[in-house]
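Next comes just one chain, in structure tokens: the form predicted on its own.
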Amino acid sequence: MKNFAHYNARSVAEATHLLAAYEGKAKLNAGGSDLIGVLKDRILPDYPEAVINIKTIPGLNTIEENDGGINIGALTKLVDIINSPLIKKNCPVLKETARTVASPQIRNVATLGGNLCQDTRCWYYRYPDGIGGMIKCFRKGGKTCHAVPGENQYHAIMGAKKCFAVCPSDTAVALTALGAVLTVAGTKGTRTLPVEEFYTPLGNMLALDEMITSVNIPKPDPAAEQAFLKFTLRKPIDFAIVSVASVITLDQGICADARIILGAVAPTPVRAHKAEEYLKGKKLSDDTAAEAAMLATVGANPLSKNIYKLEIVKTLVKRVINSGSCLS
């Protein structure tokens, strides 16, 4: 590792106000599952200044009920919502998607925000500086993304361009089924963001001085079958190649309302529109979830090694269908 300024930020304030002034060319540091890594491997075409530890802010780590929903701050840990009783009776869907994030280990480390702000895990762009030299894809401003012609298997089947990694966050993917929305705290106050537009094609919506606070989630209704699968070559450790979340409201067995989100497919989580339309105002059953499922995937573009993930996706959207009620 390079050398790098490092602070302890005692408030929100104090922590955008460094970001602001090394002007991007310092990293926030939480649980440091990620960034621990991305500096050792020196991934990253400007080594960071200064990494500012946000740990030492207090206030951050709670899960509270309040007037519109729950409120989760940025600094709670992936095991403190795993192990929340408030979560588990509202949000299962929340709760289970943490569970399936990494290890115990990192699980015990790892924030919110943390996951929600991942870097990108495409092999070319983790590519170590020690092992040949960096490689310059698009994100890290080069003219193209080398796993268009080259190892794709794991890369965007949906809504990429110029770079076809997938967003990483798990967490993303149930936050935006729930309707969470983000504060995020800068040099110039605050703002809230729904996670649904947080993403981008090349990374998130923080600007140079922005670090998200807290995450609040309207309360669910009762009435809302809420299921998250996740598809991985091994079960823990590995990132998903595809995972649906949804929240279903159904009345009497119809169904009332319908958020389906798509993981591991896109630059960003993907919400599957047409087969949220279609559900509304229909009985629940094999032949439906099988319909959803097919119109999940319209628009999908695969890549010459990546086709696979369609019906994996059509699967995981049948399943999360039919077998919502069991996480609740």
Ligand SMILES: Cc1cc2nc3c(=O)[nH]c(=O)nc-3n(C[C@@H](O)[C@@H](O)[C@H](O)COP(=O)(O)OP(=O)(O)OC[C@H]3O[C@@H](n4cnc5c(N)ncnc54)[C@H](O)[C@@H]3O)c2cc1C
Contents of the next structure:
Amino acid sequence: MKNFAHYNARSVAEATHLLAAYEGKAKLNAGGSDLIGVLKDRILPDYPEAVINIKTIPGLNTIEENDGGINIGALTKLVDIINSPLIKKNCPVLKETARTVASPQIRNVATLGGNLCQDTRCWYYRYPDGIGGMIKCFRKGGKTCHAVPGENQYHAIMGAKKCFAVCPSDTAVALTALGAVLTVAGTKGTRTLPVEEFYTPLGNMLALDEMITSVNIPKPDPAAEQAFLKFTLRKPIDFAIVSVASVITLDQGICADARIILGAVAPTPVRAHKAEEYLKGKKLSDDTAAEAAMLATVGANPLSKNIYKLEIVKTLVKRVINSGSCLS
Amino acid sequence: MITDYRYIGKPTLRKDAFDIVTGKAKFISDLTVPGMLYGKILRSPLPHALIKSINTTEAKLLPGVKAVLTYKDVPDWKAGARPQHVRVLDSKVRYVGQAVALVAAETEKIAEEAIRLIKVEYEPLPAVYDVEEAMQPDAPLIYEQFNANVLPPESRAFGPRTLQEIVIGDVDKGLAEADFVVEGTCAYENIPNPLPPETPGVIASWEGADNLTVWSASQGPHMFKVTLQPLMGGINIRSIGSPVGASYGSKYMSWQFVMPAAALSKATGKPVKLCFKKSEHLAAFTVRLGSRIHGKVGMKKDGTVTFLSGDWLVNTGAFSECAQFMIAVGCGEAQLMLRCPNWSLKPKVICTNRTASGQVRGFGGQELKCALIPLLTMAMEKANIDPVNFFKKNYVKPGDGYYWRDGEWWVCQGTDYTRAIEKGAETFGWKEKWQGWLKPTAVDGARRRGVGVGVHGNADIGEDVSEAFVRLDGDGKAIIHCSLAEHGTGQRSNICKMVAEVLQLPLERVFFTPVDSLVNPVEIGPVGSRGTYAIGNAVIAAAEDAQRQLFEKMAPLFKVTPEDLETSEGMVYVKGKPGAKLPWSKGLHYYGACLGRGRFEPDFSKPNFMIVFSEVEVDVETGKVDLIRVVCATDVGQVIDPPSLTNQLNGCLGSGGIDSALFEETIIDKRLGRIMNANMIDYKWRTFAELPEMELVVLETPVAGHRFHAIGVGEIATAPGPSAVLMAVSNAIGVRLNDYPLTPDRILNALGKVNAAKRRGKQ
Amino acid sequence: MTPTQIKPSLPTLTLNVNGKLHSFMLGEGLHEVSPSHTLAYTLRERLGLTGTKISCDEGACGCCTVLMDGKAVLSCILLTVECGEKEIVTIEGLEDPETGELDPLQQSFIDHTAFQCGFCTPGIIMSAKALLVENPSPTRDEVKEALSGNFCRCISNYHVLDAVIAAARKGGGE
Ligand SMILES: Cc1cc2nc3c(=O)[nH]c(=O)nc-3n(C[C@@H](O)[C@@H](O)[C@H](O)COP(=O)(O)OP(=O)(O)OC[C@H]3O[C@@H](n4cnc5c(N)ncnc54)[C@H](O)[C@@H]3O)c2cc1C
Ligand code: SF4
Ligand code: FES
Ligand code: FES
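Given the form predicted on its own above, what does the protein look like in the form predicted together with the named molecule?
Below: every chain and molecule of the assembly, starting with the one above.
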């Protein structure tokens, strides 16, 4: 790996000030499970000048219950989320989601903040510099997207314009379903931002000097059924080809409220609004599930090699509605 | 016949077990040599281009850089299957990832930075990836000398009649006799990567003008003397092997990494270490051949095949590592599977603009079978024949003949595998599960089960020459001199068992020389399935020869003839008189030893065999295929080491084997010529979390020609699997599939669930 | 605040590997540790602990697995400079330092020939070790799950499962 200056940040203020001082040429390092690969393969047009270790910031790795709900520090490791009784009780969908990420060794170091902020996995974007040079594209300030005319079997089927890479974060899908809100700190103070609004077509809403410090999950209705399904070729290691998270509240078999979120289909997690609206007030059955599944794909515009993802979206939506619980 | 051996057939400790589990085993990447430099390769960004200019000035100025080489200053060594057409560096690049320049520097980091300072200007040329497009008159020519990108047939590798096609009998006659005739195209073109965990690596050190020492992770290090010395101007190579972090055939030829390191060492006068990164390993090293058959088969109602004709188009990528040699073996293997009187199967080896293919667990056989069996399947389906019965009827039997790679007609003198097929079918429960062609075994909502079966065999257990010495030391030790590299099969330990058994010595007192061509005789290497039979026979002969010499020396001491003596535990006895004994030292003295020699001469009369049964479950709403159960059945004559054998057979899943039917593939963007999944996340491999049930059926029908009546099967475990899975999935979903791998998009497509109207970009 | 006010990482680093402390200067010299070095690189190239293998070098294969404070982690995606406060155990640290006796898990791998080429083996043993420390009597499925990030291309997986289960039984697990 090429050299960089290295800092152990002792506080959020230190980290954000360093980010500001390096004007975009520094990277935060949490678990490193994404960042180190990015650096090794030299996929970015500008190699960072500094790496800022944020694991040395105290107090950002706790899971706590408060009035507003469940608060999870950005440096909380996925393994701790999986093992937390609080998470299991209140937001099993997040536990299920975290369980499907990567491998045990990675979950032992990977953080929630890092999972949300990880860079895209589009294989053009990730193409290693050592085999003929990295590939420039829209997302790297270039002029084209290679996925559209190329190998796009894992790319977006909806909601994309210039860049067709999908949001790789699994936890983002569950957190969107749970209506979670991020706390973001910068040199000028902190702000909050719903996970649902965090992603942009070419990245996320963080300013140069900002980082996520915690994630707040409003306490879900105890009656709500939470579910997550992730479709991959292999259970471990693989990123989602399609995933679906749902939080559905039933009142005597009638759907009182539904949040259905599609993952890995677009540059952001996608709320299946039409399906959600349709389900409300309906009795859940195979037929309503099938209709909701159809509605979830309305407006999709797949590429040459990923039409099959539509079928998988429909199947998973049907299945989360039918299973009604956290089966993966 | 003795069947209760002391070591043979019993589990014993691998000699290298302690080193492996403690991390002390030294693989090539773990070795350093004093004064060593690190090599790095600048790789081509384009699939086909001429180099207009290369500027290395800046790179050379970087402190710590000791050499920067381009095509202008590397030695004119040429490699590749004949005629030799691959230069270490060339003024033309033919695939993305091809070496363009070499750097040697004091550290890896410096070498990496230096690579980035080299400036290259290219003149891009059009590229071609499909074999049929490559043969068109207007296709870009990848080598001037290869018309229509077709490599010339090989006429020497295996003797003057080297097999390059199967032409037997009269196809028209077969056509007239057939009850059913099918015609079609079947292909196995996903070019899976063998992907051993250890990347290719080497240390090369030049001494003087013509002495080169090479430490390498090679499956056949001794072969460098045979293959590389002549290509490098008749120099002398000392080839030292280290344990290989697996090879699956791919690290056999090895010149792709040995020659660049040697060139750098020659230029710097220092040892140079060159270890690929995983991305280089995946994008610019050996993959399987692409294989496509346009064929026609005639069959009678009873499953007799009356003829087989067609073109076998073999995609070797940017060069031929040994593709013409591989089709020679592939053509031989096809005849083992199919007793057919009339053949006309014409292979063509074609170059395209992607990383080159080479030998991968098999030598052309898996690639041919994966396309040929689906073609035969089409005929079986028409004739409504159970594939197990078909394979039973058609697999070569003792007394049948076949043309082998040397173009000679060999008559099978091996085992009749009917019993292995029957036992395998019984273990699998084939009768209960088989519902007929394109019919699922069971349906449960969206989940459908299906079963399939495939076969493969190779007559390579006795291929090529092996030589070995066995030295008996006075203190009661046996030392095997043989350049057999350990690459995971446990063969070095198994050979020790054979010697311990011959000499009745405790296994702990049998030793192996390091793999070093300076001290050992010629050894082709543990390729194919030749370890047990060919190498085993050479070593056994050497041990027997050493024992004979020992008895000759000691007979006078007992005043008997050598034939009256026997040995065990390093003592010599007179047969029937346990009291009359002397230690070896009495005959050899502390300063003495006797050296036995053994040699094995090729013999292609004993095919081995593997049948693989598979059961899959397909989710027809997502297109996901799960491999549920695998049964492999074979007959090995005599098991040498039970755990080594089960390990080898379980290996059918990995190394570009069965899973190449499910999810293994090399994905190339044909606009850029780049391999998009050259990493271990996007290149899919089987994990611990998803192991199918695996059962192995191993029969032991003694085989003549080997002291312990054993033959090898390691290599062939993978080959029958992919077509078995293809058949199983076709049956599960009720739709015939002729293409690999069976990823969800393909399954959903076959089920008509991918609506073409929704396509946006062009296909 | 500018970067000059916030100091980069300390100029020295002490690593605790297999119970021994090793101090390094941070820097780019031949014997120094660079901030850009991964733990796998430092273990292999600075401490000569080559039992830790590098295969994918990007977190996908588990060959470089070591224990960090008792948990299985991938040393190829950890920066050495960030490992200062941690207890690292590598494959070389499993043997009893006094008697040289093998860890029961290592012995069980030998007894079951739970390897072929052996390149993946150190990483697999370390993952299995982490599992047994946490869960001394795992089920076969729990072992599969714990090893799901470890690549074995030779498919020694079945023998490995047998070896881990047998070691657990011997170690007092059911
Ligand atoms: C083999 C493999 C398989 C994987 N599989 C999956 C998968 O199935 N699902 C999945 O979701 N992910 C997967 N990943 C991605 C994995 O890296 C993330 O899941 C992990 O959670 C990232 O966390 P980290 O702490 O290691 O991130 P890091 O690598 O430390 O950081 C990632 C990025 O986020 C930034 N960042 C980190 N923390 C913050 C913060 N608090 N505020 C702002 N920016 C921050 C960093 O600067 C960096 O750019 C996989 C990775 C690998 C290597
Ligand atoms: S999908 Fe996005 S990241 Fe991928 S090539 Fe297109 S623009 Fe680049
Ligand atoms: S080498 Fe570290 S995970 Fe592969
Ligand atoms: S034993 Fe070879 S990869 Fe596992």
